[in-house]
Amino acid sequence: MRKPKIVVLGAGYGGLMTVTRLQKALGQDEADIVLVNKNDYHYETTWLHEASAGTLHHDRVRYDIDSVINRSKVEFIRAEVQDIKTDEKKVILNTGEIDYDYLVFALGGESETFGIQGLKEYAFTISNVNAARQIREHIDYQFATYAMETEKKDERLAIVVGGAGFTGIEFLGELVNRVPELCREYDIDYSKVRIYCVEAAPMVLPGFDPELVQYAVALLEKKGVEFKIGTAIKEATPEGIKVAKGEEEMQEIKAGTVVWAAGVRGNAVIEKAGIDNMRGRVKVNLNLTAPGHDNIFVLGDSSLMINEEINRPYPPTAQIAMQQGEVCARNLVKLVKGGEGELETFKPDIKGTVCSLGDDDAIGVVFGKKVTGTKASFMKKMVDNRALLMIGGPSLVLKKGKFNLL
């Protein structure tokens, strides 16, 4: 009797704690596992704010993704996903092609623009190990360059982060503490830089609480950066952006350096297969699995769950994508081992949420309590901890883990 083959297309959060979970439930005459994800690592996307800032060397931002499956139960191909044909049960790779029984969708987002000018031509975003190098590169780069210079010209130095979000804030902390070390480095006047932050949304973490979020606002505005709430960036070119507030008359932002964290979106694959979605991301059913395609379960990013009491859709968080692949993965057992009786249905346990506000800051809501500072700083590093323990266990802890705790 033929085994089913079970494909998951991804090696992020969600992705990996599928495979690790059917790797130990299934044994080897049960089911054909196979892997797929362009690079041959994993990264914690958590991170790459650190990585992006230089306040964290990129390598430790990743790990190979062979240091966590097993290969005697897992076939893992490095390529790219192009195109899932649904009807034919095939995924098109761009090494060729491969047949699945079961297949899990977790390839993660995309950044979103909106569609404003020039962003993607002269804005940079903190979407992977990559990315997160260039960006680090680049402000390392105006400074030198600055140092250098005859002729002076301050805009070098200014950095526009576009986007208050977890995202944004969070490289906002980093990029306070990071700066200053740039600056005596370079022999630079510290006020000489400008850090803007531009948030279309007339708050700063939309949905946080406000208290903390004020103590955020205070810390940030305290080393520098500058807030312009309720203001859309209209336009990016070589100079820098345009702004305007409301009806407004559009203002000019010279700056060397444009980081847009203002937007995610669900990966444009699910779009091209032709699976119902909206911009990329599925309104899954319970079980995790697609609307008309029983077969096929979408984790992470690419996931669309409303969270009934507040009408809104959850949040695509690293805790909810490992979440969904536990419960994807004894779904799956179930369905290979013929268990009868209805799948699993998924619902987020939030524990709590921490944004981190540089290293040895940060501000959250856990269990039920608020936390900020330092004691905040170490929850966050218990929860990046964790994520590593629950899917490499103890030793990708000690290999990669935080532990300046304090």
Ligand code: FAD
Contents of the next structure:
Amino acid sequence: MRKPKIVVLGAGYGGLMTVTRLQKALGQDEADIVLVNKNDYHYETTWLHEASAGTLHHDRVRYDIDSVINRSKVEFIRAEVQDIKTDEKKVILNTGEIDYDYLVFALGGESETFGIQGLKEYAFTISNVNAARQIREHIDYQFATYAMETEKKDERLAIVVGGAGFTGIEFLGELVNRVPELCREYDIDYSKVRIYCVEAAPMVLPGFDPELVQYAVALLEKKGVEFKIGTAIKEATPEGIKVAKGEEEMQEIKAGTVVWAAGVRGNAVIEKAGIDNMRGRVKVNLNLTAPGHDNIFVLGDSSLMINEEINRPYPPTAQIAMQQGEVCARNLVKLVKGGEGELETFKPDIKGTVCSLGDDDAIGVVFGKKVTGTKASFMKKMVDNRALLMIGGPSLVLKKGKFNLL
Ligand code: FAD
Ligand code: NAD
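Okay, that one was the form predicted alone. Can I see the form predicted in complex with this ligand too?
What follows is the whole complex; the chain from before opens it.
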């Protein structure tokens, strides 16, 4: 009998959790497992703000996929996924095509620019290793150029962060530690640097615990961040951004660097494939399959699940993507082995949220308790190490883990 073929798209949190669980649970004679990813490495998306600010080298945030997969059980294809022909059970890659019996879609999300003019051209996004490297090098270049030019353009040193969600705040936490270092490297007076955070909602980290938000804002302000709250970015230009507060007139903020961290959407491949979606995200069935597609599982930032308690979608997080990977793998094993009964249903088990504020500070709610300062920072590093442990075991933690715990 022909073995079923499981194709997993994406070696992020959801994809790698699925593959590492499948390779343990299925024998070579039970299924063909194929993993497709555009790079031969996995990157810790949750650490990209550090690589972007330059507080952590980009090689620290990635590791070889080969170091966590068993090549005797998993075929790895390095390629870019372009489309899926669900009728023909085929995935179209930039290098050819591949057929499947079961498909796991875990290609992550994309930056959401809401059609705002100029963002794609003039703003950076913290979206992958190379994008992070580009942000770090761009900021470095602005400082180096400022140091060289005779007619100093102070706006060159201004950095705008669009969005005070978790990504924006974590990036600011790194920036306020990195920029003073850069100033020392280039003999620039720190008071010449402006770091703005522009947030459309009436508060920083909308929806998060107000006391913890106050802690974060006070710390970042003390280190030089200027918050512009209730102010929306309306346009990005070669000179900076245009913003508006309510009905007030549009204002310009001149800046040499603009980083857009104001939202994510699902993956465009889902839209192209014609699978029912809302901005690239599939409202999955409880067993994680796409409606109308019993053989396609959708995980991570490309999936959408409603938290019935508050009737709002769960925020897309690595925490959820990894938990989905485990359930998806168990469901695939059941399908392959022909186990009895229904597939397992997925319910997120949210253990907490910790937002770093640089290497040595953080805020968070963990198991319902508020934490701040070094204790929270310690917990954040533990969470980071746990992701490595879950996917690659203790050896990966030893190779890539964060041990500067306090
Ligand atoms: P990803 O982990 O993004 O992986 C997708 C993979 O697919 C990547 O390897 C990518 O290269 C590959 N890929 C994409 N498109 C293609 C294609 N067309 N062809 C081939 N391969 C492709 N969440 C938390 O829970 N805790 C945190 O502390 C946290 N911090 C964050 C910090 C930052 C700076 C950011 C940006 C996000 C953070 N998140 C955090 C959110 C979290 O990173 C995402 O929810 C998570 O990465 C989603 O996992 P995923 O498996 O869906 O996709
Ligand atoms: P987000 O959608 O959570 O936040 C984006 C912010 O940008 C919002 O506050 C929004 O009001 C603001 N915004 C939108 N349009 C704007 C505009 N035109 N001008 C100014 N502000 C605007 O996005 P994110 O912060 O990238 O987070 C994405 C996901 O990743 C979330 O689910 C988040 O929970 C997760 N994440 C988690 C952590 C963590 O747990 N430590 C860290 C980073 C990201």
